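Here's a solo chain for you in structure tokens, the form predicted alone.
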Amino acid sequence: MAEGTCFVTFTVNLQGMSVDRALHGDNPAKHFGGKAHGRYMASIGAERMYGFFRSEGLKTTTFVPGWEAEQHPELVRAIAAEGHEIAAHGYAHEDYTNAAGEADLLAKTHGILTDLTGAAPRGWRAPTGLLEHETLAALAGLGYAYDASNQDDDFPYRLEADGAPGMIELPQTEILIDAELYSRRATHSKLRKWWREEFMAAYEERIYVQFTLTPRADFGSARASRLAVLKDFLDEIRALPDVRIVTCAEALGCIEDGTLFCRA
């Protein structure tokens, strides 16, 4: 077994309608009924996702599009004053590939959750897991320090060669993100296997080790009985000696202190 700590952070992609309304658009008709699960997010998805982070003492980094901060400014102020990182997400779910406007849509996000929160967000994360070199240079040339998109490592490295001099990428998984597994019918147990035996090989290495959740109905983690296997394995992870959950802001600490390792 390595020696040292395997940091975890737990992240939150804050998805309600702006995924059904960037499939959709406008036509209310496609936002009821059986397909209506984006608003499970704001009726009562976050409601209870963040009940349970209380009750458990967990703080989170929370990814907010700027278009659902519109919608919900009161949900949002509510999670970062229960000390949540609130990071940028995104404005409504586009993606980031020659995006048309994508320079003000970032700008305006920004600015949006600056507004409501009183502090400039530090990370990103893109919508739709896409983004290019260009993307990077305009979130370093708003200030961020971090972005939270990429698979492409195991371990958090320096953003320079991909055009965003002083900003670093804390990779994710995508075996770790409940939407993958939940949009494919996992089962509870399934899932609960899967990321235990993932865990485990990183913990056994030391990997930075990201989770994401989402408080949606349909492919989230919000529903009761989803909690439940999150609340067991949660009590797995912090029953383990040397494992340290940290925010994205935090690692970012824990880097610049050189206790969490990151590739040049």
Second form
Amino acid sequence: MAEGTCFVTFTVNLQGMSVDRALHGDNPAKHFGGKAHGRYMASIGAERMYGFFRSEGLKTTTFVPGWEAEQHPELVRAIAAEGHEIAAHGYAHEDYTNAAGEADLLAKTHGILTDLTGAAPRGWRAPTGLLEHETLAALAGLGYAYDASNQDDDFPYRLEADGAPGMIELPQTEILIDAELYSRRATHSKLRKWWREEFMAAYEERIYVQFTLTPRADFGSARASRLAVLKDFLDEIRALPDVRIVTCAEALGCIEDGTLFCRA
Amino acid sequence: MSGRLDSGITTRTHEWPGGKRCVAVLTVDFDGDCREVGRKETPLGKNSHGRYSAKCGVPRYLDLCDELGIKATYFVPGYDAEKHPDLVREIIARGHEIAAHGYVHEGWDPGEQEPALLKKSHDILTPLMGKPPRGWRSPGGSKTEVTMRTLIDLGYVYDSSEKDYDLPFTAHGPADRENKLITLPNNVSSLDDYPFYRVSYTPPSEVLAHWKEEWEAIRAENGFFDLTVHPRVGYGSGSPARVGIIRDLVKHMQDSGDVTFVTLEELADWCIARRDAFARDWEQENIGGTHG
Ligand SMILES: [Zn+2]
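Write the structure block of the form predicted together with its partner chain for the protein whose form predicted alone appears above.
Everything in the complex follows now, all chains and molecules, and the chain you saw is the first one.
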């Protein structure tokens, strides 16, 4: 068993109707029933999930699409006021594939979030999981310090070779993204079993671990039953010695002071 | 019909290396970001999983093999070998076999380009290895007579892509080649990590239980256990938990005292020295076609 601290980050993708609109179009007359799962986020999902975080004293990094911030400014301000880190998550659930206008959307969202919270976001995550090296370069140009889109390492690493000098990757872990399992209709017990096995083995090796949660009912963790799963799991993690839960921004600080390893 | 069903073919037994009841091979299909590059995807974000192989997954398997005292066969696509030559040398230095696995993991029939593609990867691997690779596994299951002919002409002695048999055997055809490849079948439905981590989304502990059942059944038939793992994220077994169950599985098998772990190359040489014992009765199986 390795020694030292196991750094763990809980991230949230604040994905409401931006996802459903990207899938089904932006005509609000059609945003009902099966084309409006995303409304759960702003109606009850976020409130329940962030209430849970408050009662647990857990600070997350919350990735916010610019469009969601425009629709729900009070919600985003409230999340920030609770001490969660606000980071950027594209404008309205678009792919980043070097299509025209992508750099403008990055800048637009950057402006929206900066104005709303009074501080420029330091991190970004691709809303659909797709990005290009040019995306990273554009983010570096806007002054971003980290990306959290990749799923390819046990530790943070520098993004020089990927076209973004000065930026750091804080990688996700695929199977620790709730949507990966719940979108495939995993049962609670399946998710709990899988997360426990992956996390405990990662903890033994003291690698960097990032969880990703979504405040939705369909592919997220916002239903009461799913937050109960999260509560059990969080209790287990917190009972372990040497676990330190940090936001992405705090993880950067730990890299700076040498407590968290970062690959060159 | 009853004669065929009475033939006892399912309990056919062989002598195996080490004098054990069974023979086993751990095969590690490198599958780095060549796979995404081959599919014209940028290996970032949700398509970044292949980058895990070189950074984390392969080093973890090298340590695991040392710990377990086994030598494995690493199938390395040409593109990944070009990008990570030092890692390929490291795999060899630690006693493992390198075998070929396409250039950018062509999971399709490359058609008339195939001979050139096989040659390209062959020429990348050969100088890195200091000798030519002797084995090949299809990157996506695609394989034709052209493939076999080209492999034979390049000096390969075995293929590990066939799904129609449990035991090693001498290949059927091509008719115009004297040297037939030894076929070391790979089972991509049940003894591969992909179906569980990418198709059924099964947690590692249940995959371990499944593979232990595979092992017990193969052990009962004195057979050949050919496990395929991918050292990447997503469909692969690169993460600590998933490498952990490979450790548990191999230890469980070793504890039985009934198995020797070898490389595919060692097994192929074993079979070549006993070609008659590994012949299949093609006439009885009536596989059809004009080759043979
Ligand atoms: Zn492969």
